[in-house]
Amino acid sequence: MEERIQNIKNEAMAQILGAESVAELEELRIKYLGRKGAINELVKEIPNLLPEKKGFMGRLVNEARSIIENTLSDKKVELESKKAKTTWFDPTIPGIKPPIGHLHILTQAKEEIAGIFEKIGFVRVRYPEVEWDWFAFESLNMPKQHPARDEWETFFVDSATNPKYGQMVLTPHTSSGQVREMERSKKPPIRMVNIAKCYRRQSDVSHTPMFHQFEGLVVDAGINIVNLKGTLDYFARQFFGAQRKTRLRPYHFQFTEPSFEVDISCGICNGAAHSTSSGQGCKLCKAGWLELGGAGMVHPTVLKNGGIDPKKYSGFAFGWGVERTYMMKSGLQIGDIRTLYSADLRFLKQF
């Protein structure tokens, strides 16, 4: 008799923990604890027992019984609880939003850029960044001597040279988009904004071997000056704000004629050129400003190199690193251009 108690209770133990429904557990009760189940047949035949064997047998059966009846009770409650949580729903609750990634403070910057000069007609464009010398220095008017074609500036591919197009680079700025654009225009006006990769080889606290430029370009006839010094002054009071101060510096580069430099004040010293804290010179810009990137009217060999006729038409360019230029935005302290591809979700997170 022992063993069959054994038995019945693991029986139902069984059934009980696989029941999927209250009333499933209800029949099991009946088929166990009724009155005609199981506990009540054993204990029907105690009285049939040894004197010796009838209180131990007892003692098995209540135990048996208890342990039918708490396994039942418990089973019941997970099987409301459960139907509870499938059967109702308050909208109202505020849900638990999954942790999400975010945008590169680069990538957020070249959109904002982009979005800036879309507005006053400029079109983004797109041109390799393994290019030919040919884009990248010869069609822009710069001779085979200049400095920026030695190799301790410009990376160069080792492939095969083009008998049209010269080497391979990786393109060391966005102007060798320019002669490009022309090209698959074919005729003015010409509107283009290009933000690209850029490869140099330098590295310190304000450039990187690898970097990244806007590059505007106006084509049109009637373009002057004038039209060039608006649309860098509405990209700095958009992009900057009104307390930035730019200024012009008159220079040189192969593919503009005039040209200048744009400067802005430094972000890191307000235009100080030393610290308030330390008293050192700022370690940024060194003179309280920081140069942004060079500009001018297009050169009429460069016109000429992209199928422009220089005596018809005219226009002006623009090349700006976009590094450079999101660390001097109002409200940034980036005393190091390199903390911008730093891996720390510390500073990552910040924007």
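Keep in mind the model is a prediction, meaning the values are calculated, not measured. Positions refer to the first chain, counted from 1. Rigid core: the largest C-alpha set superposing within 1.5 Å between the two forms. What changes on going to the form predicted together with ligand DAH:
Relative to the superposed rigid core, residue 297 undergoes a CA displacement smaller than 2 Å between the two forms. After superposing the rigid core, the Cα of residue 121 is displaced by less than 2 Å between the two forms. Relative to the superposed core, residue 163 undergoes a C-alpha shift smaller than 2 Å between the two forms.
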The other form holds:
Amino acid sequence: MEERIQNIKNEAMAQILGAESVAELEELRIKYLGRKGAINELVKEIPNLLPEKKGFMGRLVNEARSIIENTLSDKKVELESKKAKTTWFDPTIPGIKPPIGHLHILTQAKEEIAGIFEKIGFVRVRYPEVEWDWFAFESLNMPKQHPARDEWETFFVDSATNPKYGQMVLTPHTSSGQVREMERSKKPPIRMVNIAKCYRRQSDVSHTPMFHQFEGLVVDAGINIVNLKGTLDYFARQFFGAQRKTRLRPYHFQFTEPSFEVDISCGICNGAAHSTSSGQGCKLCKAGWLELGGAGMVHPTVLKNGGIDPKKYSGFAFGWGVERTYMMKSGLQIGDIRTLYSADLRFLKQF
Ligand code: DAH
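Please move on to the form predicted together with ligand DAH, as the form predicted on its own is already shown.
Let's see the whole complex now, leading with the same chain.
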């Protein structure tokens, strides 16, 4: 038996040292050390031996087992390190850059708009999106049940009403910041630009239930329409380009008197209303002008509601959609405005 143990050990060592893969080693491990392997077969024979031989043979078998075990594990380490060495690694290859995100197109637009107004002394503010009826309507000269309110398809918040401020709403326009700003600054001069989210019950290719507006408000002694027009022209030149002009069209808002719609000269035909080469109608605009949004001289009732004496002070205000204004700047043809708020990176990466 002693000789058989030696033979098995030698044979195992020879095979292990000649193995070429880890899988082959595993097969050899099962062959020699497995439950039905050669070593276990030897162990089974020991109880039948003469008592004085048992101890000696037992030790020999154990010795053979541990030699086989060690050879197996040494060989495994050797094979694995060889494998690692064969995959060539070039440490001078530049690393893989993780993709870097960027600001959303509308965040960029808001920053740009704010920057233009900050240059001429406007202060950027933000007021609550969940707002009282008072600031969104009543203080802006739109009493309860007034038909002018229909223009704003408002979301009402199901909450207790306040005796002074009325019901809670999701603010449908940034004009709700006008009286708040008058209360905050207490005394003119006021020069605010309020850029914030607004909400209306609307959803189609050109409307989203949540959108952004920027609202300008200037209140001081002797403010008049010339100041309004000058500010709008300044913005148009800065934001759209040096050639662009604005025009005021009479309109009606409850919170301004007089009120206007502001148009900007079309960037394609430059106000000519026809394409210069062919003499045909301009593709982008209808009559040489594009509509931007509302503006006007602050109504005396609104000043009073903000604690400002309309006999001493006057002001102008304007409020436009950020999405709309930005799309007019870049001539972006966005088929469905709702894609701005989708998570589609193929779309968003373009800006
Ligand atoms: N708040 C108006 C709207 O959402 C826009 C507007 C019109 C704002 C005239 C003004 C303004 O400040 O003077 O349609």
